[in-house]
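Coming up is one lone chain in structure tokens, specifically the form predicted alone.
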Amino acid sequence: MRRSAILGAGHYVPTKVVTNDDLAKLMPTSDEWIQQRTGIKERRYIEHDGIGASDLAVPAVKMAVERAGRDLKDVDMIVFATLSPDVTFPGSGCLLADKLGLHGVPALDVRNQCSGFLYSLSIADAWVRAGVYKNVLIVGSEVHSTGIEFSERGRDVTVLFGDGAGAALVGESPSPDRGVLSLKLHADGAGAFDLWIPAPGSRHIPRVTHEMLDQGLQYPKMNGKSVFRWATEKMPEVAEEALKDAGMTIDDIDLFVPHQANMRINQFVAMKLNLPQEKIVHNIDRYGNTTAATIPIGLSESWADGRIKEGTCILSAAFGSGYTWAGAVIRW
């Protein structure tokens, strides 16, 4: 049976960093209440206008493709995950294939936020085994920093993110035994608005509104209770899953590389599915949430640390707006 493999992944964050103690200048804040909270130190925000997330990925492609051992010209189909297009429309994804030279690839946007990764590579593993693209591109990248508010009224979404790409090529594995191992997804709409940009919006008429901007509809809001109860329950719950649909255990598992929304919510996870902090990867003190770039952030980084290796089992799992969660095991 034909099984898909991320044969290499890469990675990209702004230079520009802002730390807690920045943020504290602009926002009634702090470094110990954010770290106390969240575990985020700092995160990476764009050095100026006009970079969009299409701008961040293409560096994250390059390296991706280049560990994967392969070219530019051997992409034959893109999946680029994220909530903050460059534009509206057209997709970040039919951006990124301009820039990237390849004219006449396929390009497909995902809308599923926090979990977007794992779902797009659920996509790139159906393509893969069924035989119809052979090198397939995912991403996730996020520019967060220009839709946030810099404000007490923002502010607790406001320390959560960063921006930040990560980028896999998904292609067929070199072994039956290796590769994407179990794959499982899952969607709520019932918690949709716990964590939401009310506008602008079609169902709006107008869109968008002077009234809209004075609330501040056009910024996040997120009822963080509920994110964190619905986080910690289904989490672990889908990364029990996923490692019985590939038929391991918890010991079986030599990383764990969930997304990073809170290190909080990270270390609830991991104490539930009985798993020792040596085994969890965390970029978030460094990057904070950067949404659907997360994990292949998290895949790139470790990587390079060597903490993945040919062989290395890897467990993941990720929640997010929708609400959306996904789980995943994958023998590198």
The other form holds:
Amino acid sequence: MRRSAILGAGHYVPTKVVTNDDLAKLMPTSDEWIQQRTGIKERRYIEHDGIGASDLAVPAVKMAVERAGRDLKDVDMIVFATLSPDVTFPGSGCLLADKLGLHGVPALDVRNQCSGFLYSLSIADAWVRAGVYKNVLIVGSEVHSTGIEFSERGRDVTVLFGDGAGAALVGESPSPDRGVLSLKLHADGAGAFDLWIPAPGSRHIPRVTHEMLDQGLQYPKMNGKSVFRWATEKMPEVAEEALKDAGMTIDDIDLFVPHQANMRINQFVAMKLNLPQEKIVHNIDRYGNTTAATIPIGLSESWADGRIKEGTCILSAAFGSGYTWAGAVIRW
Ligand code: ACO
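Condition change, the form predicted alone to the form predicted together with acetyl coenzyme *A (ACO):
Now the complete complex, all chains and molecules, led by this one.
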């Protein structure tokens, strides 16, 4: 049976470091409040105007392709996951293809927020196994800092998010016991308005008005308690489902690379799964929630620091806006 594998992973974060104390100068919040509830100490923001999600993706992609031992011209499909596209349309995948000089290579944007990377991996996995494409580039990239509100009204959301990009090259697995062993996807629109941006939107005539802007409808709105409740229920559930599908138990897992929404969510999920804390990858303290980018950044950093090597068995799980959630078991 043909299997897909992540051949290489890469990441990039902007150089501008924004600490909790920096945010406390802009709105009523504190380092103590943020660290206690989320585990976040700092995050990265783009350095200046004019940098979009596709720009952050370029160095991440180059790192992933190089680590895979491939060349950019080997890429025959691009899947780009983001909730913060450079512009409303066209998709960031098309913009990235142009920046990489990949003219004529198909490009698809995925709109699945925090689960976007695992959804993209599922698409790549299916294409590689079916023999439709050989080397699928999957990207998760976000520029949140230009779309959040630095005020008391927006502080619950604003302190959580950071900018960053991660990428992976997915191709045929070098051996049948390695690669993507299972992948499970879910969504439930009943929770759609627990985390969303109301405007602009095609359901408004016109799509955005001065009144909407005054009300701050262009900024994310979140029911934090509901997101927390759903995430701590669905992430362990989908992780168990993925393990079962791979014919494994939690004891077979060497490393848990979860979406980074909140340190408390991930500690809770690990506890429910009976996973020791030392097997969890955390980088939320340094980057905050980079949404579609958190998992590929986690994979890329763990590969670089030696926590992931050939044969490492990885469990991943994500939960986010939509609601969407997903789980995967991968043997590197
Ligand atoms: N700084 C200081 N005070 C704040 C801030 C802030 N940044 N944000 C909210 N507060 C205040 C609130 O106004 C409230 O004040 P009040 O008691 O006077 O009304 C108080 O702090 C407590 O607010 P709660 O919302 O009850 O705080 P809670 O303990 O639920 O923590 C949090 C909020 C951290 C957002 C939590 O609900 C959470 O982590 N939810 C998950 C959300 C999440 O992870 N979203 C990420 C995107 S989706 C994903 O990736 C899974």
